[in-house]
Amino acid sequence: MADRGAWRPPRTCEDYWSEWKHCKGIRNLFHNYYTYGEAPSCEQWKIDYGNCRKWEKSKSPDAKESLCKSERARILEKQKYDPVWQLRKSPPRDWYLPLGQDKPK
């Protein structure tokens, strides 16, 4: 049975290179480049995953490290973007009307 205590990627191998597939298609290429008008930068899945084996191979602490540190950066450039929508405090003082009702026509 495997030690539940080891320290695990924090996605499986297959994951980053699906990631990689998946930005380096052309439908992926075209969407960003219409979008941002530049190609993705597609490496650091491809680095990931070459660090995910080296984990699994050789359980390589730079490889940990590396990995680790690239999720911290993937999460923190989720997080430095605001939300599109504003969350409300309360519901709206008319909520419960009928919905354009509450305008004169």
The other form holds:
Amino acid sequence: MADRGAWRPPRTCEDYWSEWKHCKGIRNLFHNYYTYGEAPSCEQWKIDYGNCRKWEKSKSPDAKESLCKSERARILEKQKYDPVWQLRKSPPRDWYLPLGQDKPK
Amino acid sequence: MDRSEPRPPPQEVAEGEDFGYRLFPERRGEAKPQRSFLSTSLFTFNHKCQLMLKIALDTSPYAQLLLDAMKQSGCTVYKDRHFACEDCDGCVSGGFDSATSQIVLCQNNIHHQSHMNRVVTHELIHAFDHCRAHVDWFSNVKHLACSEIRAANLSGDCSLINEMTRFKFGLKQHHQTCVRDRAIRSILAVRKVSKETAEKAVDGVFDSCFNDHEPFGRVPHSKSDAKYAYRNFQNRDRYYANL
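Form predicted together with the partner chain structure, per the form predicted alone context:
All chains and molecules follow, beginning with the one already shown.
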């Protein structure tokens, strides 16, 4: 990780604020219910916003640690399921081939 | 270059299997209609399709995010190479042809910009999956199911309004019902498999694929959601550097 002086929150504080406001809004309440059958949980965005501002003001190590922990938890949440396919190490070799050099169907 | 991983033994190809190409007669090399009054109309359809495609690529935040993500993955999309406006059979709106790395748009079935935006997004999700993963489109129904789940989930196909226009009414978790049903329909349209096989494939991969929101990071229910997702995507370097 970068040295202490170079670290900054993974998102800008404005991003945390706007994600919180967006999460809390009535449209998102509807979309979450339509998708998952329940109201969204938005509290973490507010906590992250608070920590972001705390970091900006006082470079608090607790605020930094909380922010990192929160974002890593978001990533782990997305990696809960085993992937269906194997990721490529390079793009398909025929992506840029001119048309007409297709494989026979 | 592309290191092919060992492939699982291909499933037996059903007799008469055409992998959906019957829906796209121009892809089968059938002769285009001769010039006539009708072909003037076709020319107009083609021109309109090209115009709506350009508008979709230039203005839809869904498309812009997907184009950027594909560029990042090494698959820059060129409109003239990777898109084709063609006449299609039936009610199909578009398709992704992995054999030619082309997105086919059905110029005779897409008449509104909002529909074009959605089809472009849907097919770009297939193209994105093709670009970033070893998707076995032709032999592995689960792979196809996964991409169809993702495309139905993330393209706006299953918005409440779209479902209501299909006379499908539901609210609580209806999005998931819609995604499942549309994925099954898409598989049945392009593969000669039984409904049970399609359902089993979709149900087997549903949890994993419904929760795979790449490259959006969320289910974009609106242009506003897509803009948030695009902003996060553009910020990814800072994000991962500071975790």
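Keep in mind it's a predicted model, so treat the numbers as computed, not measured. Rigid core (definition): largest C-alpha set, two forms, superposition within 1.5 Å. Residue numbers count along the first chain shown, from 1.
- Once both forms are fitted on their core, a CA shift of 2 Å or more is seen for Asp94 between these two forms.
- Asp82 is among the residues whose C-alpha shifts by 2 Å or more between these two forms once the rigid core is aligned.
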